[in-house]
Amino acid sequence: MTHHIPEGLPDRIRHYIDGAFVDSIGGETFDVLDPVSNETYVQAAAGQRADIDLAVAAARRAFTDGPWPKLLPRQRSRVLHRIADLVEASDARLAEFETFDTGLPITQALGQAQRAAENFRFFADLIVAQSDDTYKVPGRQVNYVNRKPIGVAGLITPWNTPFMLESWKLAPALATGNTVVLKPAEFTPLSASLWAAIFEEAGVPQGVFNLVNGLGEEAGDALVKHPDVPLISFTGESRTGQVIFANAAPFLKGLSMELGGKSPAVVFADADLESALDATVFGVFSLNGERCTAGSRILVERAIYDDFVEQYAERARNIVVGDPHDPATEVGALVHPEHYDKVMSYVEIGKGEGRLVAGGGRPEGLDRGNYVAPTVFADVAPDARIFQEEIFGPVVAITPFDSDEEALALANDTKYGLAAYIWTNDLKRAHNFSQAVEAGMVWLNSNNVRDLRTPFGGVKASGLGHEGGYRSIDFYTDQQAVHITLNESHAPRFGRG
């Protein structure tokens, strides 16, 4: 297989602080691999506490002394629309870089670049259209809500769809007038390095956007513990979320955390089987299975179970695994050899926990790179590790059920609660099941289609808080209640005898 290397790769990846590209103060670096060859293609600056201090100081100056928080919403909106225009204009290059860095199939990376532009458009429009509450007591009082940006937002993003997920945090943080320090995932710093030029060209003032690369234990930890960063928005593993929660607690920081998932897809016998197959195959194997909302546990009513498993396995065996840059590829290479080893270890565990009906190893003909054949285990018991633990790869567990009650118990039987997918044509069952399932988001007879106005987040170990629409505006602003008396004040007259 030919190894596609994009033109224009940087010779090194640096931080971007106060309007300039800089190395780490101490000169620290780390290797960045591409997932097809697993060879180092670039070195990136490895941020330490001193680098985070510089970035936060720049962001703080831009917030207290700069124009950004004081601009009218329409003025910030124009800048955000320009950012969206620039992202759209360079979506092919962005996607090519993203695919090279992450191993995502090029067609899916292109979709993520387009979603990134839409995230900026959405929040550009929302801040102009936004209205805040006013409460009147006629003749006596007016109370209104005044929203204010909070300050420096610390944004810590994952490696699975990095550019899009960075935009999902950057857009509302900037739209509401905050300044930011972004710490992208160390496995995939390439596309994040493109933000600086985009923001400069769009007219974002110096110091408003800062980027520090590095490891979570170093740069990420310093950002979470920095006293001048009142907000942390994090997407990543639940275990890392627990560490961030503990480290942010002494500072009483605002936290928004979208964490792991082991989401159920529940297929009832009366479902449209063809549509359910389409969505559940896509829901596990798109984005190489590296998606927090993957429907990685499929629960199927026994009456259709054998037929479903047979058809699902057949589809999985026919998925095109190959060069991420080939438009025909449906599953590319996993992001990093460390993650590949983790996913493969779960494949081996699964062989002792379920009936292997597809995949189970490295695809034929792909001898190097982080390739895993789409893997399907049937007859998986609820106490199996592959039923309970997030694998984050192209691996799925299928389990039968006999009743609505059993389906619900199985669906809720994990520590996670991010998404749930329900396939049935029974209207009453659909609504009752949706409301009883422990998940922050439910899709009925639908794959994972996002409406940016709705809250995005999970329950249990899947997260804390919600973003999306006004929930993002709420997170990135302080809501100040202002009370005005319209006639004489009627306070009790203490101290007058």
Ligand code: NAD
Given for the second form:
Amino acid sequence: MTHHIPEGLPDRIRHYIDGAFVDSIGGETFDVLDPVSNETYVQAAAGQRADIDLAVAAARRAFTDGPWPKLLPRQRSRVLHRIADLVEASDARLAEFETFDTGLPITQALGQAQRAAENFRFFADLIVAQSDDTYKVPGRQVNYVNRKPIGVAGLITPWNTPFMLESWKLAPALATGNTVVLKPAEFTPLSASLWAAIFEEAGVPQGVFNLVNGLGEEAGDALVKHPDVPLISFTGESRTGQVIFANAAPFLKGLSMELGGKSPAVVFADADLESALDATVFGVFSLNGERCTAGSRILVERAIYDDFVEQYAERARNIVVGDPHDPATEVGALVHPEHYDKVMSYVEIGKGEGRLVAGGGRPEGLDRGNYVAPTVFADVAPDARIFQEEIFGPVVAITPFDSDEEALALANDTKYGLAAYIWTNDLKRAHNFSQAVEAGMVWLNSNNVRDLRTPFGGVKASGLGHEGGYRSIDFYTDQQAVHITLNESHAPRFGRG
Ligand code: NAD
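In place of the form predicted on its own, the structure of the form predicted in complex with the ligand is requested.
What follows is the whole complex; the chain from before opens it.
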């Protein structure tokens, strides 16, 4: 297979602090691999505490002394729209870099680049439309909300769709007037290195955007423990979220946690089977299965179970796995050999826990790179590890059910609660089931398509707090209540004897 290497790759990936690209103070670096050759293609600066200190100090100066937090919403909005324009204009290049670094299929990486632009456009519009509450107590008081940016926001992001997920935090944090330090995932730092030029060209003032590369336990940890960073927005594994939660506790930081998932897709016998198949196949195999909201447990009503499993397996076997840069590819290469080993270990575990009906190893003809054949296990019991644990790859568990009650119990029987997908044409069941399922987001007879105004987030081990639309604005701002007396003060008169 050809190995596409984009032109213009950087010779080194550096931090971006106070408007300049810099190496780590101590010169530390780490290797970055591409997932098709698994060879190191670049060294990235590995940020340490001292580098985080510099970045936070720059962001703090830009917050206290710079123009950004004080600009009119319209002025910041214009800058954000320019960012969106620039991202859109370079979507093909962004997608090419993203695909090279992550192994995501190029058509899907392109969609993610466009979504990143849309995130900036959306928050650019939202801050000019934003209004805050005023409360009147007739003749006595007026109270109003004075919304304020908080300060330096620490943004810590994962390696799946990295550029888009960075935009999901950068756009609202900047729109609301904060300054930021971004710590992108160490497996995939390439596309993040493009933000600096985009922000400079769009007119983001110096020091407002800072980026420190590095390992989670070093750069990420230092950011979480920095006393001048009052906010941490984190997306990643539930286990990492627990560590960050504990480390942030002594500082009483504002935390937004978007964590892991093991989301159910529930298919009732009365569903439109063809649509359910389309969506449940796409739901777990798109983005290489490296998707937090993947419907990786499919629960199917017994009456259609055998037929569903047969058709599902047939679809999975026909999925085009291959070169991520080929537009015909549907599943590319997993991000990193460590992650590949993890996913493959679950494939082996699954062979002892379910009936393998598709995949089960490397696809034929692809003997290097992190390729996993779309893998389907049927008849998986709810206590199986492949039913309970997040695999984060192209692997799905299918389980039958006999009643609505059993379907609901199975759907809720994991520690996670991010998304749920329900397929039925029965109106009452659809709503009752949706409302009872333990998931932050439900898609009813629908694939994972999200309006940017809706809340995004999980329950249980899938997250704490919701972002999306005004909820992101709330997370990145303080809402100060200002109370004004309209006539005499009503204080009881103490101390007059
Ligand atoms: P991860 O938790 O390993 O890493 C995420 C980020 O945290 C990385 O930047 C990493 O360097 C950093 N990090 C690691 N340890 C840290 C520490 N001790 N202190 C501070 N930072 C630290 O996750 P990942 O493997 O990169 O991403 C995959 C996970 O992300 C999956 O569980 C997936 O479900 C989840 N995810 C969730 C959502 C969501 O919105 N709920 C979206 C995408 C991905």
